[in-house]
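Next up: a single chain in structure tokens, the form predicted on its own.
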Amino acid sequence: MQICVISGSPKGEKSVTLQYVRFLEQAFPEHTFSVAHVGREIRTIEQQEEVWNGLLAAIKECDGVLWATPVYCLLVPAQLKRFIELVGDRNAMETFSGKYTAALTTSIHYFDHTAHAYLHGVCDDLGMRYVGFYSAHMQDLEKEASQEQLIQFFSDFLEAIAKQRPIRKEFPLLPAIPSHYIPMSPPVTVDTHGKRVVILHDAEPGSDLEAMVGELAACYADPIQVAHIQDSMMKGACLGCCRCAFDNTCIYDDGFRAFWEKYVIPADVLVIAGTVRDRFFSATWKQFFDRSFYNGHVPAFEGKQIAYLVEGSLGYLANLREVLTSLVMTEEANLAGIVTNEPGDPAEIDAALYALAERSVRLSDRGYIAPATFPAVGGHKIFRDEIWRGMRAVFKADDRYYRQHGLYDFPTRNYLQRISTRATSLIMSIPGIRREVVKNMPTYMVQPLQRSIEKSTVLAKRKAKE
């Protein structure tokens, strides 16, 4: 069989992921792997018409279709992303469709599955037929059990294409959203009490986002600033290269790192504004969020407030809303809100943005940062072991700051729960106290919260009386 790769990486042949792709060529002589590298060279996709007809005719003659990338921030690389519009912009979906076709994605398995929706939702859009995915941690093709997993995996997605096995889709189509927003000024504005308020945004001249951002703005009584995120001036994509990792300084000589200081950093109430395009916001946006990677795993918003203003179908894309509320959550800020135009009664949407606006200010008043939940706790422990296990060697900004700010929280490490666990256990191993002890749980387990009621009523008191 013929096997078409689409290599998401900047780094080409020195892709990690696509040295899963390798190990799969040796592993299966008796099939052909054509490898196209949109990742590395999307600019010349981009440009040259040759180029572009090229990759869609290997596309056109195989039999299936293998999307091998690495994930970068929740999602695949810019370029790929990039490449993906073009396949829409361009009206290349025939090309795809019907082809059988599967992901392979390298990663410290953060958010990987993000990356994997998101992938399979735009095959889905393109009439292909998603067989399924291989997710690898980065060095995972070291084992032996891994590469057996891998090859179970391939020929599967060998087998389907073989048997033309009946795939069903997950991903419905997006519907369009047929009215047009047109804002009224709001009927009153909302003081700022000095916050910092910027809007970043990619809006096209006309467009409802356009319409969100200037209403959204006009609900501040203060001046705020607003952005397009092109005049940031970057010269490209998140290369990969990881020079960022020993002092936060990217590989770019670019206007990105002073947009980012002049913009995203004194920001009290930071909102984020895109359109919807092939399940994502635009690939600018994505290589806005890629970039932000020179600061390593450093969460860059905290503390912040931020807001969402979206112009798509939202409501039909758990995956993105997903990522976007786990981007503030992993960046140890607040999710004020999102607000889209899918209602499409403009008075609804003003009232949304008007309730936006108070709410970002009221809540950056008070200083509040919401909860953390799964996503976030699960995500500082990934990256916490993964830098202490051996990234740090090279990530050692990361590593300075993890260790300034007590990131490294082995459980491991507080001796005296160590102490305390063991001596419970033993005594646990005693059948009467055990069974007295499970007897009397819930009332062991809401002694402690009941202490702190109490200690909160007593500092309730002596509020008041102050």
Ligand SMILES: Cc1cc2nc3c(=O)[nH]c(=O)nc-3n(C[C@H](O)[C@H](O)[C@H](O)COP(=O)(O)O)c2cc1C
Second form
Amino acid sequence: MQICVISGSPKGEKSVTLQYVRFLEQAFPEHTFSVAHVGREIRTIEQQEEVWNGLLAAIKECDGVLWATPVYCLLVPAQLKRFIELVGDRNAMETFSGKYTAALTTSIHYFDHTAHAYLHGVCDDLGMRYVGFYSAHMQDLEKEASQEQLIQFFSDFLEAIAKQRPIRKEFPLLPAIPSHYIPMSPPVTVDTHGKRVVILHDAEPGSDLEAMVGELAACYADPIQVAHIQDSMMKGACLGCCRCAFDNTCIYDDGFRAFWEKYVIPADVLVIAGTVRDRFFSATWKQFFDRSFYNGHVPAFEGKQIAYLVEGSLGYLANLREVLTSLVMTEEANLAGIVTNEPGDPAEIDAALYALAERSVRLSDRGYIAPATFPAVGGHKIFRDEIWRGMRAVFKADDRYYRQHGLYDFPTRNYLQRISTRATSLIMSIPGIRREVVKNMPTYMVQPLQRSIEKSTVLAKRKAKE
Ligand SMILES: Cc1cc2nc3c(=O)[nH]c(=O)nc-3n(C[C@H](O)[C@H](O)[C@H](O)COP(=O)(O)O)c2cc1C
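Given the form predicted on its own, state the structure of the form predicted in complex with the named molecule.
The next block holds the full complex; its first chain is the one shown before.
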């Protein structure tokens, strides 16, 4: 069979992910692999018609398409995102339609599931027959057990093609937003209390997003900063070179860092405004997120109120919502709200924008940061372990930050807790005590909490104020 590999890594032949493809090539010599270096060649693919046509011809002729890509900032790299946009913009969906497909990624398993859900949704939209995915940790190929697993995954893919296995779509097509948003001026405005409010957007002139950005800006009584992310003058997308790892200095010498320092760092309230293109924000926004990787694995939005304005059917894009909300939480910021143009009714959108303006300042005044949920709690542990385990040899800036901020918070370092757990565990081996504890487990579980309520100085201060 002829397999067309769409490689998303900007590193081309030096891609970690591509080594998994090379392994498969050797494991299945009876099949032919052709690799399209979409991540590395995106500029040429976009600008040169013959290259674009050659790529489409390769896809048309093949029996199966394998997306092979690294996970970048909770999704695929901006370069691959741009390629997917081009397929839509240039009406090339027909070339992909009906093709059997599978996805192979490498990462450190930090939001690899959102990258896969995105690719799956895109494949469904293109009418492809999505067989499944393989998500490898970047070093898995060093283990023979993983090599066996990879062979099994790929065998299943080949069998699906050979037997023309029926495949169901999992992601329904996105509905269009019925009406155009025409805002009314807000009746009253929100005092910013000296907070710096910044809106970053990539709105097209005349779009609903542009109208939402203008309306939100008008909701604040004081002037706020509004900037188009194209003004960051990015010369290109992240190259994955990891030059930034040592001291947070990017290989590009362009306007991105100055833009970041001008708008993102000083913002108390940061509003990110984007239009849904396929199943994510635009490739330009993705490039912006990827380029922010120069900050390393440290919470770049720490303490800020973050809000989103979304033009598009976010209600049908649980995966995009997960990425947007997780980006806030993992960066130790607070989600002030998300407003979309989905309601259609302009009055409803106006009201939501006003409420967002008011809430963003109020929460910023109070310094409220909501507790993290599973993605950020789990995400922290992945970063902590990966950086400590080996990445810190190169990611020196991360290592410094993790040490200074107590982020190497391994439970193994809590010696008092360990001694007490060991002692409790020994006591629990006494049958009489164990029986007693099992019988009264709920009581023992709430006892420390009840003591905290009794001794709470926070409650005492509140009561004193009454
Ligand atoms: C800009 C950038 C963003 C990344 N984002 C993630 C991420 O969100 N989750 C993750 O698990 N790994 C992330 N990684 C790690 C890569 O996925 C991993 O190193 C991968 O194996 C690189 O593959 P490649 O050599 O094929 O490009 C990121 C790496 C870079 C350079």
